[in-house]
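Next up: a single chain in structure tokens, the form predicted on its own.
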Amino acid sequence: MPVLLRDRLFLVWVLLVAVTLLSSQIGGSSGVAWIGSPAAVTVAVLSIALAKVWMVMFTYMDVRGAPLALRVLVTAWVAIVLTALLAIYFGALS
């Protein structure tokens, strides 16, 4: 059981499992209880959502070790994702 704590993909899915039982939690329904408003817990769920995406792409698809310009890409398409689905989930709910 030690070698695992030490390894690094190891980790990290215990970490992807771990947000994501978080997430059912929080997207539940208990979820509006627990945060207080639908909005805020679409926020949350999306948030987590794309962080555990970035972490799958740098963690399993080795995007870690890629170019600068690849791994600043990714970045930068995980964050327009997320700002485009909170646009329109906001812009729908006006």
Contents of the next structure:
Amino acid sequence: MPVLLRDRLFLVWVLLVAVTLLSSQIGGSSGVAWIGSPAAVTVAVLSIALAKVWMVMFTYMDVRGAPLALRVLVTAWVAIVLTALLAIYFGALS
Amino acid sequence: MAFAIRSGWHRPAPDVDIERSILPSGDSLSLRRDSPGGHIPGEAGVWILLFGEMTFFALLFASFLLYRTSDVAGFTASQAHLSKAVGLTNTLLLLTSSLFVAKAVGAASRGDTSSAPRLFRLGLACAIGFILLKGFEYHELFDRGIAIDSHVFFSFYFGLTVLHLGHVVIGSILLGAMSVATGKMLAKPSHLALIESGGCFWHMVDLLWIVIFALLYLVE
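Can you switch from the form predicted on its own and show the form predicted together with its partner chain instead?
First the chain shown before, then all remaining chains and molecules of the complex.
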């Protein structure tokens, strides 16, 4: 077990699984009663999803060791997609 | 340089800068080519493909939410037909496969020809689990008379998930191929770049599903 606790990729997996279970609890109609409003649920589950995407790219894809340009590109892509999806959800294009 | 001796891999051409680099696992012997600014995982060109695919899917995600704003009640009622538990299980399967594949690529970079194929096969097993569960989910929906034209939600559901499933199948074939390839000794750093590229493709399959799961199963 101590070996696993020093294993960065395994610890990332634990974190990803934990936030997946959390977002699964938050999401859907059952989560609305728990968290308050549908909008809050959506902001939470999409933010968690894109944070997971960033984490998969930086750790599993090893972008963290990549040149600055790729790290910036990946982070900007994640931020733009999250912003765009939330803006559309809140009716920016309707 | 035990790896070089085992593999018959000779000194690289002078223009190929191969360094011993510290890997995340703490192992020090590596086939990775690190430039001073950092190491681009896989082939640089693969990143054009990855960003192209990811942006294409992102446009589909945006379209889904745009259609949703015009019929929130219809989308919510349709979403209720999906099993969150099935979507969650598939997410966990892909996250786990990504862990195995990341560790497999790490093992390949150390020239570990016994661990890498085994880890790729474990990743492949998770991928097959995902495919089987997706088939079960489709079967359940068809049994209830739900089809691609039942509602625009299901047009997106089937469109997105079938497109993604195609990527899972391609990725599974790659995982199988990488399992075989890493069982033989990696001969050159360029071979490792191909393995890393295959790994990155698989992680992209995983991260696309992360967003699909959130959009189709969780958004309210």
